[in-house]
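Only one chain comes next, encoded as structure tokens, the form predicted alone.
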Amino acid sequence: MKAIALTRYLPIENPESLVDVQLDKPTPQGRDILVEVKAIGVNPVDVKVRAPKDAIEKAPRVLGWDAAGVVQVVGPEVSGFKAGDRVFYAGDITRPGSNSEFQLVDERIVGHMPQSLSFEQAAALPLTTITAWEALFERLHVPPAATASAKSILIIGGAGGVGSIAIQLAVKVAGLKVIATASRPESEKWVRELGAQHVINHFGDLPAQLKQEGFDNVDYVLILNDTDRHFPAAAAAVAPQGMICTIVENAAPLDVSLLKAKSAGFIWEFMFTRSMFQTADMQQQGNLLDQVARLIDNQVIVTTVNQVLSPINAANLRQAHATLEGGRAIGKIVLKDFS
């Protein structure tokens, strides 16, 4: 089968970053589905693993976590697909990834993909849907709609895949009052047109400008860049008794005594956790993208591709990677199509 992959890590100017090799198309067993797969999507953990080290790689790794497709052969165990099913998911960062014709992933963690999407609206979906929805419901706690519609959250990088699922969540399905962040004029314009209903620029003084928009502070903070420098702000922004959560690393120590007197949380999302630890309750994934599936084809929610390049292959995921290393995508970038 064709496939993407590197053996060395290496900055994406350099041809061999990733290479497009051929590889023995794998069998499914247990619970894992074959799927043959479409479309793509390109992340910011795609680009943090493939970043240079010395590291070099024995066989051929193959990266990317987000693909949508169409299931081929299912393992003996499986009980939630059979062969012709359109799906979508974002994998498990310890095995091979989705930039390859074909691959194997659990069931558990897999959704039926929207009727009335097409491949690569989509392969835009999984991963950035699945860290908002559980950095929004599970990490945070943020209540029904019925309950939320006094509560506000800054979500900052609102403009990027994450941020730009977790704006229409947060205003479409928590009913949350949103202030965005963003700092040029279109992903400003992008942000609003999702339903955030306040915008203001990730580089200046958060705390100042949340006041100049009426907001003294927030329920919630959601980090979606740059950790080190937004903590400070959001934990001077952050309500008493509120809660912040980041999806990015930090590099230095946070000084979380900032929220001591206010008795904040701070809390961390990682979509991979549960595939990663093969925690007992894998199958959330699979039944919140059915429930966003659901939630897409009602209208409630768009797909937030951005651009799409095609076919798949080493060529087209580098031009991918070097737009997000540069730090200026909005929305998501999605490959369809293996040549």
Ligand SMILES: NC(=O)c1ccc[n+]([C@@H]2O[C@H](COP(=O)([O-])OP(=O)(O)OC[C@H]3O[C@@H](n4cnc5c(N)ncnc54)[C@H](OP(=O)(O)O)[C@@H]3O)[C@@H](O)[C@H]2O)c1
Second form
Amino acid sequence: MKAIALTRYLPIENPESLVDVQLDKPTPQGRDILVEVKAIGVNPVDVKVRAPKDAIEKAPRVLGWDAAGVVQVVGPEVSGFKAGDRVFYAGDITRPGSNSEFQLVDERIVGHMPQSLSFEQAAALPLTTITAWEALFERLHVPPAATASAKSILIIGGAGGVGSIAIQLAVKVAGLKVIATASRPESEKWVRELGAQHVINHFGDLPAQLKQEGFDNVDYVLILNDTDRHFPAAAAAVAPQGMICTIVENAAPLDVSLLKAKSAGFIWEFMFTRSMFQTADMQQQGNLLDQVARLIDNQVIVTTVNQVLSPINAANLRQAHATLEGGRAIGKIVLKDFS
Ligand SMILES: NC(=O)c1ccc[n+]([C@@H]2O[C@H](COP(=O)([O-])OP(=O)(O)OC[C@H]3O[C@@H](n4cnc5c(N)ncnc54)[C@H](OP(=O)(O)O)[C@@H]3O)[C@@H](O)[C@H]2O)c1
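The structure above corresponds to the form predicted alone; please provide the structure of the form predicted in complex with the ligand.
Every chain and every other molecule in the complex is listed next, the one we just looked at coming first.
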């Protein structure tokens, strides 16, 4: 089967950083399904895993943690899928990724694709949707119904892949008042179109800008970029007894004592936790993808794809990585079709 892989960790300008290879097609065991991959999403995690270092892989390493495709064969213990089903999923960071014509994935972290979407529209969603859903409804404990209308959330990094779906879930599913951050006219336009009622600039003074927008504080803060820079402002902006969630690693220690007087909470979201630790509730990721597929098909929320490259090959994947490395992507970049 065709795949895109690396054996060395090189700058993305180097044509050897990601190369086209031929690999053996795997066979599903246990609860795995074998998926014929039709489209892949590209995420900052791909760039972080590929980042230059001295290590050398003995066998080609396949990255990629977002796919939409068709089930070809199911393992002997699979109960939720059959050959021919259209699926979308992020997969497991500890296993070979989706940048290959065929991929094995545990059925518990797979969703049935929205019927109204093409493969490339669906491939934009899984990783960011799992992240945003878990952050909002499982880490921050936002009620998942339109009962929270008096409550507010600051989403820092609103126009990126995760922000684009988080804004929609916060507004359309939870009924929160959303203040999103964006630093450019085009990213501001994007977050407003997705439903953000207020937009402020993440390179400015966030608490001061919130006040200008009429918010003394916010009930929730979701940090989707540069935790080191934004944590103190999040601590200043969060309401007494409010909650902060971040999805981005910090480089320096975070001063959680800033939250003590407010009895405010701080929590991480890492969307690979369930698959990495094989938690008893792994199936929840498949369930939430199915729920989001229904929200898409019922036109409550929309796909976040913004750029589609074709075919799926090393040259186009290097281009997508280079764009993400720039840190200014709006929505999602997707690649479709292996030939
Ligand atoms: N923990 C997890 O499970 C998890 C899951 C997914 C992603 N992540 C991480 O979350 C981060 C965001 O992912 P993503 O897919 O949304 O990335 P992305 O699509 O590459 O994000 C691009 C956006 O980031 C904004 N941005 C750039 N610098 C910023 C800053 N200093 N502060 C706030 N926003 C800034 C830009 O907005 P402007 O153009 O308006 O400046 C741009 O629209 C990445 O570090 C990724 O690795 C973690």
